[in-house]
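Read the single chain below, which is given as structure tokens and is the form predicted alone.
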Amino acid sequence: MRELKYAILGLLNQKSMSGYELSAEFESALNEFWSAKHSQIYPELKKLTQEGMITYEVAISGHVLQKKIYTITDAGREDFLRWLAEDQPISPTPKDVFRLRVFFSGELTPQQRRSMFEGHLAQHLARLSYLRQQMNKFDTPPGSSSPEIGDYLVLTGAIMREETTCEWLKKCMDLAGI
């Protein structure tokens, strides 16, 4: 299935957009949980424009720089709506190369040990406290029919994913002993 087909038309149901204001979103708005680059990106919008998904204005900016402006037509709307309320699988687990690293971590010494994750827990550590940061654009939490509503939700899963996460880093080190 093309996922990003999907993410693209629904940030563009949101609000018609360029494609450098849909990269982003991409960099922002969804970079928890979806990436894609430039290189996806435009061959999609591509093909979503062939497909009747979206159409797109040129616009000028500036004296004589251009920019396409990206819209969904009715036909992407159904498309992405049908889409938002199927009923998916659950994905494989997704490939983790630290957790790969922890598995075969009892080659090293306890000071190489505690160094992996100390560094990791370091990283983690900063993610939280960006994500903490990004709550406070909410004052209230957003109402159920509130179009913020989502972005509310999934930026609370990745709160509560990264406590998780350092939680699970902190009894590694103790069970390890160090």
Given for the second form:
2 protein chains.
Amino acid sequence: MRELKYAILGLLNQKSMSGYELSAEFESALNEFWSAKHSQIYPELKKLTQEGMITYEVAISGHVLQKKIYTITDAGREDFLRWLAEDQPISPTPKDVFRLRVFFSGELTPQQRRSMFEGHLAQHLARLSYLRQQMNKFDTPPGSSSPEIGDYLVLTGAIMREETTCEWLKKCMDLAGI
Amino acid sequence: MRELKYAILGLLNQKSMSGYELSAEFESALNEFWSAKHSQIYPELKKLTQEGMITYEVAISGHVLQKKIYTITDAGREDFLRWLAEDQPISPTPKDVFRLRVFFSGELTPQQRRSMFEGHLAQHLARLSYLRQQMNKFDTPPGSSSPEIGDYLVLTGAIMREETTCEWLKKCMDLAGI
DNA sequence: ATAATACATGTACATATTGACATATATGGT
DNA sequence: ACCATATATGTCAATATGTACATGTATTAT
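For comparison with the form predicted alone, produce the structure of the form predicted in complex with a further copy of the same chain.
Let us now look at the entire complex, which starts with that chain.
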């Protein structure tokens, strides 16, 4: 547990930054596998500071606006690397409301089913298109010891996942005869 | 929101059953896309009863052991069908601790990375094998208006998802040069 | 007989997460 | 000048979820 803790430590291990910047990272780089609102991030930063995992310095944006730039400590880095190297069983399959609906979709009329699958397919195709465009940021696949390798691997996985989801949705429409 | 509510109503719409049996359903049929412990189910059943969505009759197992058999009401069925037919945007990508680790895997030694990917691949292959065996319960693919269609569609999706995950893990080992 | 496991229902506490509330400065465009 | 949007940090309340606590009966194998 305490996954948010390690997500934050991992990001601060890459680069010192403010809570606001961390927030932005969760909405961009980590978006395909983790999320956190600022209302969860700020309290966690406070806790991590108290625990000695991170420290901060106050910087000024513009004339007076203060921001706290957080930096990981040696203790924090140690804890993060211990967590990262830990052997852990695969987590239970995550909750998925759409699959829950599909499970009960026998109760829908053919028209309703059609609309459900079509709507989702369109949204997943859009996401897939966005992810493929994201892939362009890598001119060439990063080497196995490049700092970008993790980013590249999860993006590859996200694209494969979306491709399969789209295939599945098409198959559903086919099997459900609509 | 209130997804647990609709998962329960959906199951009770198929068949009246006790909290214990509902619990078992979450661990078997719904396992690939939803989960709930009995400590969450029993309070929700109480709430749904108060809301008039379900009713129960007390039955006796053996000589004295009481169990409550819950049945969906007309109001409950109506609410469930309304929810099922609702147009809803795709949910944000679910949290995935393993992908979080992969994102940071540049910090690991090649040996540690190898062990991480291999361990996960073995577990996903086992799950895939189990799911394929589950598929045998369908002698022939259920027709589009069969009550089993939802079950069949989600199982198909679960197998496709696991297959893709396994492919991705192999690709990761390849790309990370281990 | 007895022991292990399944059946059966509940509560209590801790943690995780989201949405709303609350406030204030900085910057870029019109 | 003014407005919209982005930057910046925090709290609060509600909901969701999981682990542990708590209790008792039924069935099956030894």
